[in-house]
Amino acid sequence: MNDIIDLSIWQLVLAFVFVMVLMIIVKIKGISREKEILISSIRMTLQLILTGYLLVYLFNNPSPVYTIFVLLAMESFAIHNIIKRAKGKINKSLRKIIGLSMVVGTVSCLLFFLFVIVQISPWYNPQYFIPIAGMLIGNSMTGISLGVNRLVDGMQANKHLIEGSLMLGATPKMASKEVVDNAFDSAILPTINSMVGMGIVFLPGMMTGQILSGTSPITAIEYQIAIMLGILGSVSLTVILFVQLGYKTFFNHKDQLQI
């Protein structure tokens, strides 16, 4: 494989030309997004720089304590972000379901992926543990975020239909089945669409990064296939846990709809 081409600080600065072009376009079009574009670009850059130095330290000083701490931090941020991005106010019970679904779904899939598929040693090896955990948690966060909004909107939009079904003798599960199914479909669809176009329409970021770093394309493809299947499993499990437990928070102990 060819030697890696290191980017200098000035080459990275030149990449911000794309940001400047976008800001000029939105300015000409009268779209008030210049501030958001600039802040997000600067924030992304600073976050990645700090993350890079943190990963260098973690890789040079592997420790189960550090690895678990990073995992807990990623889970906490993901759960907070899901709740923050939810449209409208969500009750305390639904927040607990979000946290439970994220932790159980992502951690179980992460452990299976690392111990059974990759078989890393030691188990807390940050070089594998942290990047894979980030991909599983990040995609699951996106999936549940979509599921939360669709479930809440569906329950509110179909309130009268659900109440009508309950009066006719349907259980809460039966009455809300269509809403739950739609929420699951909306949450899982982006992952499926991404898998369909992968390798033909676009090359995924993980695979591209490995190839640019000098890894054999075949090895990069093997890892990409494995991680995408892991992401599919993680997103599916977290979302199915959420929708199957989440809809119950909209009903009281008498099976009455509470919205």
Given for the second form:
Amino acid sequence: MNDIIDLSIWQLVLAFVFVMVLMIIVKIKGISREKEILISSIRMTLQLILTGYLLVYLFNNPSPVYTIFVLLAMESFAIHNIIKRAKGKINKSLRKIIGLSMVVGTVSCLLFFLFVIVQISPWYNPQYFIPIAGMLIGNSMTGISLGVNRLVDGMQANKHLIEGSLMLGATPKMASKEVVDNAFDSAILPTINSMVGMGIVFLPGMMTGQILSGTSPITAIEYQIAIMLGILGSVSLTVILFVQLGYKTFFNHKDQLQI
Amino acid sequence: MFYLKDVKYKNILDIQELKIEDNKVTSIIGESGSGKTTLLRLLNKLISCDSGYISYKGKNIENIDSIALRRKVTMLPQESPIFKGTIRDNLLIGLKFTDKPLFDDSHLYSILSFINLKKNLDDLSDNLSGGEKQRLALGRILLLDPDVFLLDEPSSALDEETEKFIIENLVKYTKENNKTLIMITHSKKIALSYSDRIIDLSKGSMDNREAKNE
Ligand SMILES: Nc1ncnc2c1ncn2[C@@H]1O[C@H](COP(=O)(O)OP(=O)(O)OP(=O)(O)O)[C@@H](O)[C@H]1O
Ligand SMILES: [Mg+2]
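Structure of the form predicted together with the partner chain (previous: the form predicted on its own):
Starting with the chain above, the whole complex follows.
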């Protein structure tokens, strides 16, 4: 009864029927998005196929060097992506802080998760290390991206009030508290929302994948709970580090606002 | 109190020498864009001059901690900053920033009458009119009790009668409490009738003269 139905390449191609239907609707409605839909579907497929083969290779040849390399690659891709999404709104010191918060926040949560909670061995076991690192880094990336936007826009929009506070004798920390708190809130809100709906509104992607590929739902759920808490920790830690260090880049050493 | 020597800021200000005395009322006048706000911002150390020297009580302000300075020399900006919350919240926020003990409502109401604001402390502040916001922001810095008040057009949004009431109150308060008042005004009349000294920052020239009524 627990036979896993392996999808053949033709069955996968059939899944593209969804894309075709969408393309037809878009065409009829006159929304010129066909190109984007097609390109992103194909891109997703190719990326995942490549990743699949890469993972097969890594799992068959476990090595600390590969594992560390993949971790570094994921971190740099994530940091690059955050900076790209901020579209030139951020200066050099803010970029450094993005990198620092991502690395410190995700790596410390990852270490705790792998070695204290799951207790993997060997320590570089790619089957655990890589997917869990990917989850923590990916979610933290989304979190910081939101945080960056809120922080930069908030500082700009509230420039007047922030300077007004400095004039009253506030420290930069007090003057930017509201903006910093807002940025933190909006960055972790999606993670909190997704936890609230979990298991009721939808089955999370990771768990669905595990169940479909034959894992017992109980095991899948245990992992899901642990990873969700890990994600929450990692997102919160990276975002806290980012906002707490990030607001300071808007002030100089004389406590003057630099916008 | 303040002494400025060869102060340059971008190509906005170029002040060879300027003295501002303590326990006096000094008005700063000059056409729009002449650098009046910029001068106050320099004295509040919100910005620093590119070259030259500014001292406060004989000490170069570059060597005074900015926050400590701003708690002694407090500035009221041209556009009144209004924070979220009630009138009470807005009055108390400066005290919270500076870790000073908060005042009770009866004292806050005496401030409201000082600035002629006939409102309830629990009223929300974002519904206030422009002139009311301006007075609220003034009330906030009065509570902070700094040594020097830097006021950027404190009465620009007020009618003539309210303006007279507020400025008279302010001048009386500063004289009685040995405070220093430095204010920007667009009104020659205010400058002439209430100040001990007038600094005219019109383009190119900088005139520092005794007020005529003295
Ligand atoms: N940070 C800045 N960078 C460049 N230019 C500035 C800056 N701040 C002010 N200026 C310019 O400096 C000039 C003087 O500005 P300032 O605000 O001091 O004038 P003001 O005398 O207060 O004018 P108003 O009476 O209209 O308030 C203006 O031309 C302004 O555009
Ligand atoms: Mg001005």
